[in-house]
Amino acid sequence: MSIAAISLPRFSRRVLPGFGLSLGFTLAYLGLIVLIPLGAAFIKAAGLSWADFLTAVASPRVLASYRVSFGISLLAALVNGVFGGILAWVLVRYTFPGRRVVDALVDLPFALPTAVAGIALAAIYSKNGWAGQWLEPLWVGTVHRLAGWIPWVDWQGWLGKTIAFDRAGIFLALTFVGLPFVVRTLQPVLAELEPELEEAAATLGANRWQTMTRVILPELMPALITGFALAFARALGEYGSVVFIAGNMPMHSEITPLLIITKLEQYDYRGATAIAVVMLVTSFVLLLLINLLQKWSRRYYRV
C-alpha cells in the first residue's frame, strides 16, 4: 500500500469551531445578555392589568418626559448629524497642525464616564462658568426677542430660562455623548471616497454646490442615516451626563430614564418596567423605520 493511497483527515482552517458550536454559543450569549433581561421586562409589565398600565405610562408627567427625551434626544442627533458631517470631512480631507490631537478628542464621550461629563458641562455652562458667564445672557436675550416677535408661542417653555439646568442643558449634554457615533461612521467611507469623482463633476460643469449634492452626499447618505440612528438612540438612552445638568423639573426638563430611576427608588417595579417597555418598543420601532430608510437610500442611490 503506498503513502499516496493513504487518505489524511482534512484540517478545517477556521478559527473557530464548527457552526453548531458557534452558534450555540453566540445564542447562548446573546439570550443571557440581551433576551433574558429585555424578556424580564416585558414579563414584569405583563402583571399590570391594561387599566393600570395605561396609568403608568400615560399619566401627564409621563408623556411629558416622552416629550422631552425624544424631541431633545431627535433635536440633538439631526445637530450632529450635521456638524458631526462637517468634523469628518475636515478630518479626512485636510491636514493641518493638530489634527491628531483633535480626532482623539472626538473619542473623549467614549472614554469618558457619563456622571463626569454631566458635572464637567453643568460647571462650564451654569451662570458663573466660565463659559455660561458669557453665553447666558445672549440665551436668555434670545429667548426673550423670540417672545416678542412671536408672542404666542411659549419658548421659555420650549427653550427654557437659562443653559445649564434646563433644557438646552440636556441638549448639551446628549450632543456631547451623540457626536461620535456620527464621526466614526462617515470618516471610513470618506476615506474611501475618490476625490477623482469630485474633479470628474469639476470638468463636467458641476459647480460646488451640486457636487456637494449630486455626487458626495448620495454616497454619504447610508452612512449618515446610521451614525444619526446611533446617536438618536445613545442620546435616548442617556442618564448620567443629563441628570447633573437638566434640573430635573418635573413636567419640563424631567428625562424618561430619571423618572424609571424614581419610580424604582418608589418600589415601584411594574411602573418602572412599564415605562421601559414603551420606551423599548418606541425605540425598536424608531430604529426599525431608520433601518428601512437606509436600506432604501442605498437602493436608491444606487440606481
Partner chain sequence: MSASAPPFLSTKRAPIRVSGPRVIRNPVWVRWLFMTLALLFVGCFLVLPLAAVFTEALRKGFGPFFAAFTDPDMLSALRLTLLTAAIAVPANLVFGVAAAWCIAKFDFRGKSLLITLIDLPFAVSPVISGLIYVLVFGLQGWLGPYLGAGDHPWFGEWLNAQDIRIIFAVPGIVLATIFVTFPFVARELIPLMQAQGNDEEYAALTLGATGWQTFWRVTVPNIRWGLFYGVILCNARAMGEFGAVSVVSGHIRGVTNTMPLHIEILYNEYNFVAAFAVSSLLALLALVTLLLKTLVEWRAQKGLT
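Here the structure is a predicted model, which is why all the values come from computation and not from measurement. Numbering follows the first chain given and starts at 1. Compared with the form predicted together with the partner chain:
Going by which superposition fits each C-alpha best, residue 177 and residue 80 move as one rigid unit between these two forms.
Output block for the form predicted together with the partner chain, input the form predicted on its own:
If you are looking for partners or other molecules, they are not here, because only the chain is given.
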C-alpha cells in the first residue's frame, strides 16, 4: 500500500547503527502480515461488479445487522461514556478500601478472553442466573408496561423479549468490552487537572454544580470523546463475547461480524468479503477520526 511513501534514509548522516535493518524488517513484516492480507480483501471486493457488491452489502438481512451492530454499539459506548466517566472520577478523586483492586480490574476486558466473558455474562444474566432471576421479570414487565402506554411503538421488536439471548444481551457484552477505554483515556487527564482551576471558579462565585458542568466537564470533553470513539470502534468489531449471549436471530439480534462468519460457512466468500470491506472502511474512518481527536486533545491540554 503506502510503503513507497516512506522515503529511504540518508545513511551517512546517522550515528546509531541498524536503521536500514530495523526499518527494512519492520516494513517487510508489516507488509506480509498486515498490508498484503488486508489488500486481499479489497482486491477480492474489487472483483465484484457494482450490482453484486450492492446486493451483498445492502440486502435486508445485512442492513438489519448494521442497525443492530451500530445502534447497540453506540448505546454501549454512551453508557460507557457516562459510567466510565464516573468510575474514572471516583478512582482519581476518592480513596476507599480496594481502590487499587478496582483500578486493576478495569483492564479485565482487555485480559479476559472474549469467549469466557461471553459465557460468563450469559450465565449471570440468563433467566436462572444471579442477576437474571431478578432483572428478567423486571425487564419483561417494563417492556409490557411501555407497550401498554405507548402502543404504536414496537417495543418488543426494539427491546427484545428477554435480557440474555436477545438485544439486551448484546448491549451487556458490548458494554463489557468497551469498559476500559473511557476510564483509561480519562484517568490521566483528570489526574493532571489543576485544583487551582476549581478554586478559581469557586472564588469567582460558582457553585459546585456550575464548576462541575462549566469548568471540569469542558476540560474533560476531548478525552471523553476519544474514549467514547475507541469504545464504539471496539464494540463494532466484537464477536466472541456477543455470540454467546445474543440469541443470534436473523433480522433481530444478528451482529454484522456474525453475518460475515455465516456467509463464510455457506462458502459465500464474495458476500463475506463485501461486508468485510464495508466494516473495514468504517473502522479506518473511525481510526482516522480518533487520531484527529487525539491530536486535538493533545493540543487542547497543552494550552
